[in-house]
Every structure is written in C-alpha cells, then in structure tokens.
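Presented below, as structure tokens, is a lone chain in the form predicted alone.
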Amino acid sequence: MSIEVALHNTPLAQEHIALGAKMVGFSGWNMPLQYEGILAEWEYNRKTCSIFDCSHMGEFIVHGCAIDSGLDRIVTQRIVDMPVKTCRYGAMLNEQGGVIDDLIVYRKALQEWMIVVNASNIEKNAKHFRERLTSKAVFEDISFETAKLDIQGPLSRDILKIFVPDIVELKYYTFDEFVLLGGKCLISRTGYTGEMGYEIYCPWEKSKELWQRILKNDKVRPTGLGVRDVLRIEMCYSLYGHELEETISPLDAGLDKFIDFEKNFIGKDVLLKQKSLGMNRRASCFTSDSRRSPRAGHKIFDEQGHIIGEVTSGTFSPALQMGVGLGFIETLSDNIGKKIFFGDEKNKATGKIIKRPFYKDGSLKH
C-alpha cells in the first residue's frame, strides 16, 4: 500500500499553473519542470535572460561568533575571515566524512550568518544545526518564510537594475540589502547555470509581485527544472543525490578547493586518512560520441569491458550538440582523454573524459 505525501507548495504555485508550467514532484515540493521547453528555456538562459523560482530552498539564520558558536566547525570552508556581505560555497559533513548538504554561507553582520541549503535537506540540516551548535548561537529556520528568485543569463544585470539601479555594483560572490518594490531584499550574486546571475531573498508575500514584474520585461522567461539540470551539467556542478551524499566525501566528489584542511572541522580526520590512503574513485566529466545521452545509473566501462565506475548525471548539451555526463570513475591513473563506454552489458555507447567544464563560453564572471 502506497502512502501519498503532501507537496509543499512555493508562493507561486498558481503562478506557475496559469503560464502552463509543467508541474512535478521534486524534494518533497510541487514545482515546474518546463514551460515552452528544455531548448527554447536553455536558448533564454544562455543569451538573454530567465527567471526561476527557487523558494524551495531552506535558508536558516545564525547569531554568533564563527568559533565560539560552532557554526566555523560545522562547515568545511574557513569563515571567520569572510568579509560581511560576501559569500563562501563549501559542505557540513558527517562523521564519516560523508556529505550531509553542500550549501552556501552568507556573513550578513560580524555575528549573524545565513546559509543556504538544498530543498530535499532542510529538516536534516536544520536538525544537524541545532545539533552542533553550542549554547552561544542562536538558530533560526527561516525557510518557509523567504522566497528566493533566481535572475540569470547575459541580460540578467540590466533587467535587475530597472528595479535596483545600484546592482552594477554587486561583485562575483557578493550580496548587499536593496530596496525593491518598497521593502528591503537581500540579493546575492551567484548562480548555478554559468551565466551572469542573481539571487533575490524576499518576504514569501513579495514574490507574486516580484514575479510579476520581472515577467513583464519582454526580454525575460520563466524557465524550469528542467533545464535548470542541463545547465548545472553543462557546467559540471553537483546536485545533491546525484554526484553528493551522506556516502560520498567531497574529495570524491572533486571539491577540493572548497576544504579548508588549516581549520578543525567534522570529518577532517576520515577526510585526511583518504588523502594519504590516496582515491579510490573521483568525479568525472564526460562527453558523449554521439547525440546519445548518458542516464544516471548507467556503468561506466573501459575498453576492456570492465566496469570502471557510474553515471551520476546526464543530459544532451545544446552548447555542444552532444550527450554529456557526470560520474564516478576509478582513479588508477590520469583519466583526462580516456576513453569509455556507458550503458549497461548489452547497450553500450562510446565516449571520452574531458577536462570540466563542458561549457566555457558563459557570462557568469564578467
């Protein structure tokens, strides 16, 4: 017998249903997967600008000292050097070294912090926190109180200073509190899909008219999931449950330039007994020979046959007119320019490891 679980629902849902969205299940949340397409939502975000709506994901406050809170602990980037109103990418791990959630961290004052984590991950994360927090911080889950809008694509600065002329000034990895549609909005500058983008944080009643008029710029399309997957593999970053996960190291994983191993963190003993034991498996890119598109699930083989590792993620490129995937792969030796097959024993394809990204020609630091 099947139980059927409630979706949450984002502010916009009935947004969504009227523009004729496509709506799935996703993290627990009823959310669009595509509007008018993958190709002509892919065509929007890569050269003019797209809008997403990404209320789904948990946003939790911090009041505290990086190190007397425990927040510097719980996560593997250094952040008690973070300028305020800048932003650090890093991981909470768990004992094991496994990833709990990747996440970003925002130093809002010199004692206050939000961080950002995945949709599927808030209740787990917010539990963790409260965890191993210590009795010096004060938590917050503000998660089903803030909106979050994605603005990304080449267009996306001079769409967004319409509404707040002063965010020409917002560097790469930065955030900064402007007035919009007469309240304050934290907007950051970060992206997930290689492209110049934005993210807003606005009260949930703000975002239907936020929405709305964002809409109304002809140059801008509301664009899915869907395509919002395609984009983050073009790019070669990770989703969690795919290349991330409580078994999964984020040395496995390739995210080495995101662990600070100068500070003490939760996991940094297994993660440095890895390092010396040297890796057994590493994520990697991908390309396919054809059009032919790799599916998470499919093994990967060398040319002997042997099955080498796993596809985690993949998707046809429109940039490169190809199929593209993510995996993990045996690391006997230098894998770039390897070539593989992926499938299963009876259907196999052929392609070869690259160096990431798969797409370079993006907007997202200029």
Given for the second form:
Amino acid sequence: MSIEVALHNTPLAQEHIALGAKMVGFSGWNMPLQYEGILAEWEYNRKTCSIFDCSHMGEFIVHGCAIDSGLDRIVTQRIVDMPVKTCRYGAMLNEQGGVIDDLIVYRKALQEWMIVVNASNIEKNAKHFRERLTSKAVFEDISFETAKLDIQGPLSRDILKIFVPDIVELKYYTFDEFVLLGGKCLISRTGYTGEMGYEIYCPWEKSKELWQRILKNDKVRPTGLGVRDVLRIEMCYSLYGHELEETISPLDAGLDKFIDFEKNFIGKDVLLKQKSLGMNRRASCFTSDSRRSPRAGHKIFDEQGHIIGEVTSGTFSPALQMGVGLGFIETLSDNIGKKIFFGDEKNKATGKIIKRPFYKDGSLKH
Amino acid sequence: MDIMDHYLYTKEHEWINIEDNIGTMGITDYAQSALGDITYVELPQQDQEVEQFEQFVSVESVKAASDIFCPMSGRIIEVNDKLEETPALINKDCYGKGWIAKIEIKDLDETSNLMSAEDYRSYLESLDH
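Show the form predicted in complex with the partner chain, please, the one above being the form predicted alone.
The complete assembly is shown below, putting the previous chain first.
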C-alpha cells in the first residue's frame, strides 16, 4: 500500500505551471524546481534580476517583551537590543543543543516580532514556540496567509524602485512596511543568494498580481528551487536538513557568531560543555579539481585514503566552473589548502579545502 | 521528444546508431531533458571492453549524477572528448554532436534486446501514464 500525502500549493502554483516550470515536491509543497534551466536561471540571478516564490516558508508573529515572552530564550541570537525594523539571523535549539531550525527574527515594534522559518519545519517549530513561550506572549502562525516573493540580483533595487520608490533607503538586514499595488507589504533587504535582494511578505491573495506585475519587466526572470540551492551553496549558506539538523551542534555547523553566550537560551549548557571539551569536527567547504561535483552523502578522504568526513551539499558551481561541496570534516584545524578526495571507496575525485565562500563577487552589500 | 528513426534504444534511454559493426552511442532527448543542464561527463577508456547494459559512463547535471549503460557489448574505439570541455553538447544535440562513444560491436544479435524507434516512442508514452 502506498500512502500519498497531498502537497500544499502556494498561491502561485498555477503561475509556475503556466510558465512551464518543472514542479517537484519539496518539504510537503508543490514547488518549481526550474523553468528555463538551472544555468540560465543562475545567469539572471547573478547578472540581472530573478524572482523566487518562497511562499512555502513559515512566518510566526510573537507579541510580547523579548525576555518576558520567552522569545529571547528560544532563539540563539541576541534580540533585546535589536533596533525596530531590523532583522537578525540565528537558530533555535533543543535541550541537547541540536538545531531545531535556523531562522530570522524581525523586530516589527518594541513588543512585536516576526520569525521566519523553513517550510519543512513549520509545524514542529510552531509547537516548540507554543510550548516554550510564556503566558505573557501571544503567538500567531501566519504561514498559510503570508506569501513571500524574493527578488534577488544586482538590478533588484532598480526594479523594485519602480513599484516602491522608498526602497532605495533600505539597508542590508533592515526592513519596513511599504504600500505596494495598493496594499501593505513587509519588505526586507535580505536573501539567500549572495546578491543584493529583497524579500517581500504580502497577503496570500495579493501575491499573484505582484508576481505578474514584477515579471512584466523584461529584466526579471522566474527562478526555481534548483538554482536557489546552487546559489546558496556558492555562498556556503547552510540549509536545514543538510548542514543543520537536530543532531548537529550549531558550533560544529559554524554558527558561532549567531549565538549570544551572554544570555540564557535553550541548549546553552550543552554548547558550553562542547566548547570546554573542544570541537572534533568542523563545517568545511572545498572545491573539486574538475567539473566533477561532490554530492550529499559522498565521503571525504585524506591523502592516505582514511575517511575524514562527509559531504552535506554539493553542486556544480557555474561561478567557478567546477564542482563545489560543503561538509563536516573531523579535524581541529581549519585545513585551508589541504588536499582531499571525495566520492566513495571505488570512485574518488580530488579536491581542496578553501576559505568560504566560493563566490566572492556578489552584489549583496552594494 | 525527438527520436531518430533508424537508431535503436534501451529502456534506460541510451541510443545506438549501427553502421557495419560500429555503433555510435549517446543518451536520448528524453534523458537529456530529464537531467537538465549537463556539467560533466566521465567518459569510458579507449579500448575498454564493455558488456551490454553495463554501466560505462557517468553523466552529471548541476544537481545530480546518473549512470549511463552501454547499449551493446564490445570494445570502445573512440570517445567524444569534446564533451570534456563542453558537456552541454549533449543538451544541445544529443543525437549528433553530443554523441558519447563509439563501440566495435561484439555480437550483432544483441540488437534483439533493444527497441526500435517505434517501440521506444510507445515506451515513452507508457512512462507518461
């Protein structure tokens, strides 16, 4: 017997199909993998402008004071001193110090927060929030009424400016509410591609008109989850389910700078213990010496043929024109420049550990 | 999907074009379209002996790697080394410039294990349902 679970559709599913997208199931959602092809879509993102439907991602609202609501204890990043209209990246951990999810906290007002989480974890995270927030917090899951469109690429500001002239004022990792097509939208200067870009949060029912209007500009092309993964790997950004998991410590994953050890948070005692014992593996990135690409699940070997780690994400990098990979390596030093092999026992290819990221020419902070 | 009338096909979407007892081989339009942008081809060795339906090539697209199986037994006599620099030739022209290797066929009777263009077309239609 096979059990088929119906996939959720974003409000734009029919738009994707009409544009000829190849659709795939991703984290319980029916999503566009690619339209024209991953390499063509990579060009639009890195050289002009691209738009992603990320309405599958989760959004929560928490009303309450940072400390009294319990929010500050749930997330690893420092939030008490965040200015209103800024965002901060971090994670939430379980009692064992493993990563339940990575997330971005938006401070909408002194006592109003929006938390953006991964699609695969919406239910799990909502449960965690409901259990861990105090009676002084009001929690709302607005995931299924909030669409999210990501406009990313060096021309993203010039294009969004046509709709929202004030967008030019928005600095990296800040946000504001703007009037867009007659309705209110929250727009942040954030993204997951390494290019200058914006994430637009708008009501579900507004998203179709917005999507169509933005795509009328011939400098913008739709881009799918396939290229999104390539772009984030080129930037060495972690993806939940690959570099981050409930069994992975955020210290191993290299999230140190998104953890505030001066405050209390769930999982902190375990992380302190790990710190005092010393880490025994390290998130690393490496290039292939050829176009042959590492793949998630490949083993990493040293020159003597010993297994020293595992690949968590891999792809062909259009920017470098070679294979690139992310993975964990059992080591204490950073090993920059070290020669490695990736693959399986029978078939290995050579590569080299390098300093992150792979792609250094992005327009991210222009 | 493009299918060449006089070629023979495997269920794994490889093609072979036989002239005398030399076969030119590659992957079909259906296969290249399913794989997406091809970024790397691990070619067989010159003079390598291969069995029918044995894996002899590996093709990588941006996000995945796939095994390619040899349509017939024999000895590899030529490989398309243009694919080393320009693997996208397979996407652009899978039945022409995107050929992968040529084989000196050991046993022409093995063609009975392959599909004609007509059979392959019906096979593709059956996959769609």
